[in-house]
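Okay, so here's just one chain, in structure tokens, the form predicted alone.
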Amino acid sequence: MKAKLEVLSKDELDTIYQTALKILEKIGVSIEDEEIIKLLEKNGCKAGSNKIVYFPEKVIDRCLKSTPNRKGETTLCGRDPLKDVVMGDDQKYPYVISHVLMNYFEGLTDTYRTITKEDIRKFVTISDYLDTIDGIWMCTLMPDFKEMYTYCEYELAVRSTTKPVCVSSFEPSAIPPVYDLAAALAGGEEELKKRPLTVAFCEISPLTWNKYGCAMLKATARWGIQPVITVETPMGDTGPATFAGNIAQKIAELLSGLVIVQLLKEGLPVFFVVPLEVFDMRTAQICLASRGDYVWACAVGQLEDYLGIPIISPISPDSKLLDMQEAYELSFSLIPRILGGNKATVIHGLDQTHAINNELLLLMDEMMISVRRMLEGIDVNEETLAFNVLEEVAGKIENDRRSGHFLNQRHTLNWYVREHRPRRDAVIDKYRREKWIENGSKSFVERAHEKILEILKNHKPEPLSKEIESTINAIHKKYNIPDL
């Protein structure tokens, strides 16, 4: 039997979904764009005062049916098609996406600073090396890049990995150069239609698409870009404090974006991102890894299956250090998501989506190997029950005592690695204390740092071709972007 975690019944999911439909039809969504309001009205929605638009269920159903990835497969495309992230029912393991953020935390010195281009290159290179990391998400907002940060982040990332790269954008004006580079990487605009670029942006809670969000909806539709619709509804702040109500609001907001996307460009694949945030009444701070997130993590896989739309679920520890709190928040956020069936997570590092750390990538790597093994469950058959080998071992007797063991059994050789996933290159220490002291009494962070230096020394991501480099030079000149 394979591991599976479920916390909502089918009836409860139905009730939450029906409440979401009721929200859209009775409460409506604020739309700060006249063109989109007219488009919605033309397709059966009703617009009231203050730019509030009401969505009838039939419009939502029609747009869900026109979303091609519903109950099918959706792909995040990389430079190397063999490394594409294909989200669907047949995927073997949940995907993990690392996230490049605004700051860098030096684990050995506890130094916190603004991220640099070299930090980005190193972080993406390590992500490219690790088999348990399947893609990279970029959102640094580096001041040096100004309004072209989306393009600059994208170029820096694709130079250091052949895995999929998703970018966040708050500047529709930066989409054209990103599109030009993506088309060159795909082999032309026609190929890009088959292997589209993916861009993330946010709706505003409660129930609002502001001018920026509307501009991004139109930009992705215009360029044929896969949109990643993100909703943020902190519990007790811009969303209800109850889980059922908060999830219903999230669904309503997500569906409103999906409807607009499908009306703008029918047939465009869509991703959802649904972080769980809690307004901490003690600190007046939005927290991303509270106990509320751990409960939500149990349900997000069920919601993904129910809606039929792929959900990338963020994991965002609140800890400011690589400490016990960081490990606790990361594990309690990750494990229930994976066991609950969520198909992809994006891990934000530390400090509430504000900082990254290279050594933390190795902790994530170890955690993912463990949770993958948990998902596989326990096989029960004649071979794994090991009756015959136990009978043989127990049958060895010397001086009237059983003297057999399993160390020299072929059964152990055949099954040890499959069952326990040992690693020769692990940074997790498993030696006795005396050996650990002999090796330098190093902490996890120290051992991970040594491994990071080894990776950066030996792993060389596949370089871009001369043709792509030429395209990049042309993009820099066309859009007045300095060399990176």
The other form holds:
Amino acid sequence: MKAKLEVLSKDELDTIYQTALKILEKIGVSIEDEEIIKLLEKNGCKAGSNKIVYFPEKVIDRCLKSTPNRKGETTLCGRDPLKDVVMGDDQKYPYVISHVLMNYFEGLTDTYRTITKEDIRKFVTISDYLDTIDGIWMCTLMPDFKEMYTYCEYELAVRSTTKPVCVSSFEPSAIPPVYDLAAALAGGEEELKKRPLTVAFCEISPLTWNKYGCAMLKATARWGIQPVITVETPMGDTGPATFAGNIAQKIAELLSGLVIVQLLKEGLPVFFVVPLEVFDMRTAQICLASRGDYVWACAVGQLEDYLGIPIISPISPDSKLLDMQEAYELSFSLIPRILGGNKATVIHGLDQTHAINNELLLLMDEMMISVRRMLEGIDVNEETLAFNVLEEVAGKIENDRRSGHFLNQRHTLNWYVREHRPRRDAVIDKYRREKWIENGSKSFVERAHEKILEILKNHKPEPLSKEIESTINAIHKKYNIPDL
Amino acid sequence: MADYIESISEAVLKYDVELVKKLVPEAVESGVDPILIMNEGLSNAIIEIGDKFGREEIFLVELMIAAEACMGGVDIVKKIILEKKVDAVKPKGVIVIGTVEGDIHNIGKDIVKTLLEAAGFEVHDIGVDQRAQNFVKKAIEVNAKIVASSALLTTTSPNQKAIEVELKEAGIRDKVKTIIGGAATNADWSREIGSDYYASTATDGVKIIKKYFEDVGK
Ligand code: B12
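The form predicted in complex with the partner chain, contrasted with the form predicted alone above:
Below is the whole assembly, all chains and molecules, this chain first.
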């Protein structure tokens, strides 16, 4: 990855980090769990009144050191190990994970409805098919799934993809069946230790681990699950409206989670999910796609490098339709993250993290091919400078006029595809107007919809083996889960 | 006298918390009726600010700070009333608010609460992650006329239905009105569970509640 946007100097990063340490040491974190408070105290933190715990720098340093993926590789494991997402310095391009949410938006008819299991299967199947999508994140909380939504979402997703599946959860009671299925998919509990399941849960800003968060911290440690600490500090709401202070607060909150994880289970890999939200003071809504997000997105890559731990920063347009606002918010959220060197991003669909849409996956696919290419930058060498070719082309003279061009040059044949990544299956329209009319005057959404139907017809995700199916049956019986 | 009422209003409109706190006791000292300060000086100003926010002319932060200025003044007036044993001003209406069981999202609920308080209602906030029984218990305890609940998760909105059920069980469903809100709710859901009102924004919610209390005359 060559192109790189840097918006913070080393000094500025140090200052922000030092402020985060000061927040942890002087303001402290409120923790609603006696056991965790005791554990922190035992390890050198100070507990004050009101369940507030103060973290000295040396405890943080120690825990950062025992985090095995820090400054190394962080892996999201897929059913197929070849499809693993391996975040680290050696990754070739930024990863993109598609996110399943609780509503589905029908692009052709502009209708909005609660998501169904069939919608999930289709969305995950398309994500499985597309090369630019590297994994799936699940959080629908579909009422059908009752108390076992984390499990149901996990099973539905792994059935339709061999790529990594991560889940968000705040229900420790739904973890055991997820663990059982993950162990079966990994090939046993020992294997699962090496290829852990990934589960995300939330801290609560400002600076609080409530009973749900604490229960999830303990559950992940208990089951050896790779925890993803999620921190949201909407600017101007539960975090300062200024970027520097907001980033410092986020870092403090993330580190507090990391410390607890390491003290509960030393050596457990951990990483972060951080939406960059702004509280919209006009509408009183928390928006992920905003000017604040675009500014800040430039810095995420630098921040994760500084901490040595990946920060996945979800992208989520606020638009309610597949319209110009949607395209604007998607691209402005995506490009600064990618150019800033962010290792991975999760893309939600539309409507403020409330809905998904299949056609949008093809827009993301197109955008990702472009941004990956942008990252590769411009190669400058004798071949690419093309002096000799130009000399030859310009040297062709007929009727006293230069008549040469590059269309028939071997140089073009060699370099057009390499430099421009053209696609024969492009959904983006490049026809002449007459031809476009002849083709039915279709919009992007209509064309994408046709392509989606084609993918769904032809792409069959790798089915689960008979053994896994029988494990699933047993899980359903044991935990009283209906077949999905 | 009119000058004081006007300056207090202006101080609220200028988000000047300190000035409000300074002017209110001064006004009382110079003989202005505390109830007039409350109803004309403070209340009118915050209603005007609330409307401005509703018309999207000002930002929420301005409204919140004005509300704080207003409540600072209200607190002082209340204290003076207590000390001077003036006939207590009745609140415009008593409301219980909270976020339902299993749900810790408090941001929306807190905005609704602040706006209601600023509009002069007595609001009892029971907090987040609260069982239906707790809404009912509090409603009985404080003799509330409105039970307001917030839910942001599709998994927790059913707990708003539980509030309806519990209110019936306690035999007070016909004595209170219920209003629901939060990202996981909508008008259909409100109809389905039989809540009396639904609002998609805090300002709409306050408008509905204001209208209700005006119609029933407290
Ligand atoms: C901020 C946030 C959080 C914060 C909450 C911080 C806090 N102190 O409240 C944190 C990070 C802690 C959090 C946690 C979780 N969250 Co959350 N969160 C959000 C987010 C981004 C914004 C919510 C918000 O505060 N909006 C701003 C307020 C002002 O809006 P509002 O609540 O709608 O309120 C307005 C109106 O609705 C109205 N109103 C609200 N209440 C009431 C009540 C009455 C009576 C009236 C009249 C009006 C009214 O007035 C307000 C102003 O107009 C939303 C997504 C989004 N963009 O909306 C997800 C979202 C709600 N969360 C979601 C989820 C899944 C979770 C978690 C389960 C994640 C996890 N795996 O841990 C946990 C839940 C834990 C729990 N037990 O509750 C999902 C819900 C999905 C679903 N199917 O329901 C959402 C939609 C995001 C997503 N798609 O994943 N979350």
